[in-house]
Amino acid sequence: MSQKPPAADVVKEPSMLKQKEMIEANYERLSGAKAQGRKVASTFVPGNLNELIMCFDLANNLPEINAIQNGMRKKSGMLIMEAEKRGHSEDVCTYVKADLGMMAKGNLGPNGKPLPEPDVLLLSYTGCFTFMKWFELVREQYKCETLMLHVPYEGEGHATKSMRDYVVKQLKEVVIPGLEKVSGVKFDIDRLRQYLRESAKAEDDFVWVLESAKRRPSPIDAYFGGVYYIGPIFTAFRGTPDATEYYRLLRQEIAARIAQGQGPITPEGDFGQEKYRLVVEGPPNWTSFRDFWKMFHDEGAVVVASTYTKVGGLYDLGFRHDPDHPLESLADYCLGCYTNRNLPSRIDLIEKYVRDYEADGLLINSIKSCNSFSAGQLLVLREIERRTGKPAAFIETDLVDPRYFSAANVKNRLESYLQMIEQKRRGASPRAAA
């Protein structure tokens, strides 16, 4: 009797398997950094300084990157709960949790290695205000030197000459001597323009990239899918001739996937037929990563546009990293990040989106812990409503806390919101229908 064979796995792309090992190969620099005798720092995503990082030679670790590969291998949840055994409350960020959590019981990274304790603690200040409370507490644990690079806020809207030059006077008085300090690399500016070209060759693939999805179809889906993009250029790689090669190879497999007129490639295989086009704003959830894709991806749903890929910089808005004029270069990436600017901005921002890419409206992913994006979505929401005549909806999540995610209710939501579109685009009242 012959046996049915096995249902074959989704095909994974040169730039996938080139993402899976420059992740494991960090991990791995990681684990091993204390024996080889090297530093380490720690820092976060939104306005990171990879490339001053690695003039120094230090190894980058990142708290956030840590909490969501754990949140994805469903080990988050145990964290969370051991941080709350400690006395942190419900409503602070799980990935805090996660990551006081992870220290508490052995801080083992992805590769099931300890990861090394922090020599510098590196926080860029980026509208998060959690960032700096999260670091006091691992100051507190690992009594480290700790730099504080403090980034106006963009109340205004835009950043002005003032706050450019404030920032880099800290990076030339502070930062820089700092990780001098702690490294005892002296600082080379020819090192770090060599390393702030490759950022803007990998930035300009990049772009390319995530405004595929102005196509129809859409060949990329820029929530699920760009959370794997913007991999590399968030975080330990940005500047490397590895993250340079990545979006080379991703850029050539998407440019193939247009002449073919295919759709983005998913856990579940090819896309099939786009349906629906929306903007999402708000991070995804990430213990139930592969379900939360499947329910838009069953229902043809393809985001073309996000707010959470840009924490780690609005690069489509035609920022570049300039070998030319490096610190100053650095200021502006740090103080454009999206969650420093102020909600007409975002706002403005969303509302291009659905404009420029033709969606069919916004979603919103209200994180329960996350205050630098749940604050003012309500407003959000109304406004765009508003100014596209698009409609709008809600779903609430969590980041890493398997407790703040229920796929019925999420499922529900998202089927409702889909039934909105379809009665917009048939002339009906979305908020008479509902």
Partner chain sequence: MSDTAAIVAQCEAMFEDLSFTGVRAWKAAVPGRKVVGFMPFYVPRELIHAAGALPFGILGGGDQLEVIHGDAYYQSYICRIPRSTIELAVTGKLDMVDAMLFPSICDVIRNLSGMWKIMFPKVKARYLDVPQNFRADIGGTFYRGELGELRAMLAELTGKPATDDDLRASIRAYNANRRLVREVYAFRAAEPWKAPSSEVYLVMRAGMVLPVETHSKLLADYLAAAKASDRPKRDNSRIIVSGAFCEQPPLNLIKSIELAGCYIVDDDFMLVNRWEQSDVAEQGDPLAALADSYLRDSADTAAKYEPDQARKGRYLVELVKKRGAEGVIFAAPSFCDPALLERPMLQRVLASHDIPYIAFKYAENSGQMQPIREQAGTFADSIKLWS
Given for the second form:
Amino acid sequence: MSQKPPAADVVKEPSMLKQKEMIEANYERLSGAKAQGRKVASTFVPGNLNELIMCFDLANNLPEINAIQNGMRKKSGMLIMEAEKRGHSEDVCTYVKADLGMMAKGNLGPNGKPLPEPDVLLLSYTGCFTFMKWFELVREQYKCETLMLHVPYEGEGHATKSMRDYVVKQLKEVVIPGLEKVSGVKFDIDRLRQYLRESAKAEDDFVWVLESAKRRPSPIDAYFGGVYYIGPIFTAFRGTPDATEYYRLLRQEIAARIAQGQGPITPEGDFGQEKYRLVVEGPPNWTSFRDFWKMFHDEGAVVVASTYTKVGGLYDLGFRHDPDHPLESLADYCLGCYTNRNLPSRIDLIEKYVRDYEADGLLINSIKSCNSFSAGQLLVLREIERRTGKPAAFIETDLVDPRYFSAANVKNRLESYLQMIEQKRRGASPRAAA
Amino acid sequence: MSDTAAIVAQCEAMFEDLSFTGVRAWKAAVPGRKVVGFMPFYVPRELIHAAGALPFGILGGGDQLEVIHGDAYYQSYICRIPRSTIELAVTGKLDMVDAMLFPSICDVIRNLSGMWKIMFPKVKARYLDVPQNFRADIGGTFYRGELGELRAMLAELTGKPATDDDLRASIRAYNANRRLVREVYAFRAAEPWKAPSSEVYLVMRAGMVLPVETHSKLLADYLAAAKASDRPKRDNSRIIVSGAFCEQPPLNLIKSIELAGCYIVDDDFMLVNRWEQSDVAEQGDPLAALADSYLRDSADTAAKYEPDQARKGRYLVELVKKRGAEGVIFAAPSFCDPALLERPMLQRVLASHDIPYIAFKYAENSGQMQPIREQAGTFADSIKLWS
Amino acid sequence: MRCFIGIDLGSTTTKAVLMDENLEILGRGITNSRSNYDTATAVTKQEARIGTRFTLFRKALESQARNGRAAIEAVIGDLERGFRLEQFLGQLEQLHQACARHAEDPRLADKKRAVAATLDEIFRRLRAEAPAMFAKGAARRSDFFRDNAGSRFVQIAEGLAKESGLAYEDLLHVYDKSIIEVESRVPEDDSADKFARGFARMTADGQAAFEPAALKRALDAALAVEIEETYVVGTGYGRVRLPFPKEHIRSEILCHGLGAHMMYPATRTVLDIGGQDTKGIQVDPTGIVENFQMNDRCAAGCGRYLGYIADEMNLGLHELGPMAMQATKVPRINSTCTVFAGAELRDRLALGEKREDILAGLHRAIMLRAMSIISRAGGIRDQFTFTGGVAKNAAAVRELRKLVKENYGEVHINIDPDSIYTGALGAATFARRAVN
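Other form of same protein, the form predicted together with the partner chain, not the form predicted alone:
Let's see the whole complex now, leading with the same chain.
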């Protein structure tokens, strides 16, 4: 397994530096929260209500992001084993176990300082069953206020008025009063509107970035690069001028790449020739993230669209936070996250991506931890092949459990898949597949 | 009155029949009848009954089904029940099912609802979300709306919209059934040697495929026969089985626990039979009554949120006391998110009340029972030593 | 002559196929993969070239039209035995030299002479018994020098150690070091010389139908052909470490699909069960892979599963199939988990079930998993080709046939005893296609 090269080798653009500063500042805000008398909320990425949390001056702690950070820093394996030692099954989600393991091991953030105990758990129950158990487990330890926001699943492929009313009512009657009580700050709907207005600005630029991948060559990688691009908007920054500025910078950089006909930027530098355009379904593996990415760009494979970058909202289908209908738009946001959509809708979306982004096929990275994504992916694969006539492939890894990443296995499948695409392209010629 | 053996043999035949002949016969008896399949853990069967359809509980393929095509849809880290259920369907064993309901138990069953829509487009498949907010004006309103939509879907399916009176009649039928179920459970807890768990399991399981009226009669008959039976009392330990509310353990596993010296005095197999712990109101708005019952007095299980940390897991402690149990066996299907994520929390609550427990995993087709016998046997012995 | 070579580096064996520009297979080679892929590649290539010489020899004989097939086979068989004996003696000589050097180990200083003398005696006996090992109708332990020489060395050394008062471990130590050394060396290509000496060893039996001079001419003609390595393609699991430039590497899945197509052009679905993985592959009418699925992390359904069962039952891997064929019924074994299968096995044995029956059940379990993988890849289409080590197992084949019939009806099933070369054949075909 390759080690990260020294920082000097990694190409950094202004937007990357900006995001790095933002993340570091948020961790500083978190680790200094108690000293500054600031209350802390923990919540999940899909359907996260960052604008609402900011209305109560709460610091926003996202356990999924902590797990990802620990995964990329190669600490998650030890944390997961710690949780398993404490009675958690090897079968269940490793985000949860990495988080519980971290809590058991001093709860240190990526900056090396302890993360604060949460004052409130905002259990935005959107698109993932495990979220509910996760915060029950965290609550068991901290005994803190826990606010359940039950977001119904779009089982019939769309949100109904009844679902929306239900979510809005919970916001009004449960979440907002609960956050007022914990923070001591009175809810101000105009403040929320202001944040939502800011969100919508960033969302426009974010969508422009995602859709830039329709070009040939694509100036971005919408999966490996994409996970950085979703950072601010899916986490503790949506609704802040910082996020707006980040997406402005990012858009500028990508526009420049387009002007120069350049492909995506990778940790190893510029991408070579674009040989394959893929749509990827499923979250990435974090423990070997760079090795995993390298397997793609070594082969000239660029990801032009991904579903993982939609777990925090499907902005490219037109959704925007709406300051004129603040609570309703938060409800719609929660309801419309990718994993809260039923399987036929997910397949329709992937099919659309394969066509709109002129992809050569679909690659599914099936994640052991995540049944919300994974259960049914083999049907997704069949359906996409059937509908688009493009080949699909299946690889299996995990989020942050290094025991479930086999580089040889993944590489074998990925290369077989890419060569199969290549062979099919040449299938018509007599010197087939040379 | 029949003796227990005859009743149990009848139930066992239904249990082993993977073609579900009884369900087919019910449907064929009257033209136009519809069958509505449902997955664990709970659906409001009253609505299906009131629409004139047969609620048909589908609990996987058990240990006698060879799964080939179902396996093709699932990675090795996903539990067994969805793959064997797909196997049943693709091999035509569920071709009498006109609609399928998938309750909000976990992401695997949730996604199966969408898979069903694609794989079996002629079957009306619906995901049923139950509220995780338990206030009548919030969760209750939402759930009543869900029930209304389900009622409309079923009316469309059967062509016979259920009136409020129909629904109240169905509620009465299921109240009667649930009272009998509770009686059987209470009797087993009181005199477990007269109602072995493998028998009770089969009798309860019959409720998944029989019309409620027939099942109620069967329960009453079994209860009478069991009470009249004369079987030796053994020096067994009294335990509760927890975590088996979806994918079912093989019958052999239940038998193995008993053979190892444990009386099962309560369990969470087939919660749908006793989801409502008291009678649902038989007057007034029937949907509101069902919703109210859900919010106010439904069983606790891992798929349901517990808003109050202080009450987390208390139901199990209370059940231990109520049943006079001496320990808990956590038996969860491999890869079952709800049961396995819940388990450590329940274990800590039990530990704080000095209630002993053991835990293992199974699959619906587990073949080897030796480890189960050993663990359950050791547990039974250790309970006796401690007490 | 322009030749195209495909090499399949497997975790246990390395295979080579050599073909001409008309896609005719001329030679095949196989060797143990060792820990050194470069050596394994070179050795297996040499073996494929040797095979090619035999093919050319056969062709030369066939051109002498008056000779019947049986006579030609007799000659070829005779020459091959002589050649393999010479090859064995050559390798034995190298091993002897290496052993002699390792006997100089300072650790053995006080018994240097005794060790050397004993080694000489061991190799004298090995040489003496070699002709019997390669005699007509003799069964050899393996195709690999390491297995054939090693097993006898150990036996002889054990006996002699007692007689000479030496520690058996000392001799074994010398052997272990030497065999690794010999195996990591690419033997020089002196096959022409070995052919000549093998020819000299030919018996009257083989030559009966031929004039000696004509035979010699045919052999000289076969040896005179220049085998040009026009293009080489490599494949194999963990291709990261293959000793080829990137553009000479093809995915094993693609090679396998194409190889199956080359063997059975009407193949549309391929199942390969190897030691490490199980693959379901769909190919189009030209051999292009359309879809594939492999087993996931779970090893159930791979050859390894059977290996594990063999270990559990204290049987040889090759004994499982024949024993399972003796079953009177096939019980349902549900544990697809390799680890649990062992527990279930012991449980059932304890309950008095017949070993043969349990084994039949296990074979069915492994084939059920394989069927799921194929189903995942889109099911079975006519014709269906089954390859890999498990394809040699009669019980596995029997269950597969049943399952195919139950699930897909009448399907033509191809099973080739040489299916171990499928990947290398595909690779050689790719090599051919790479050159105009």
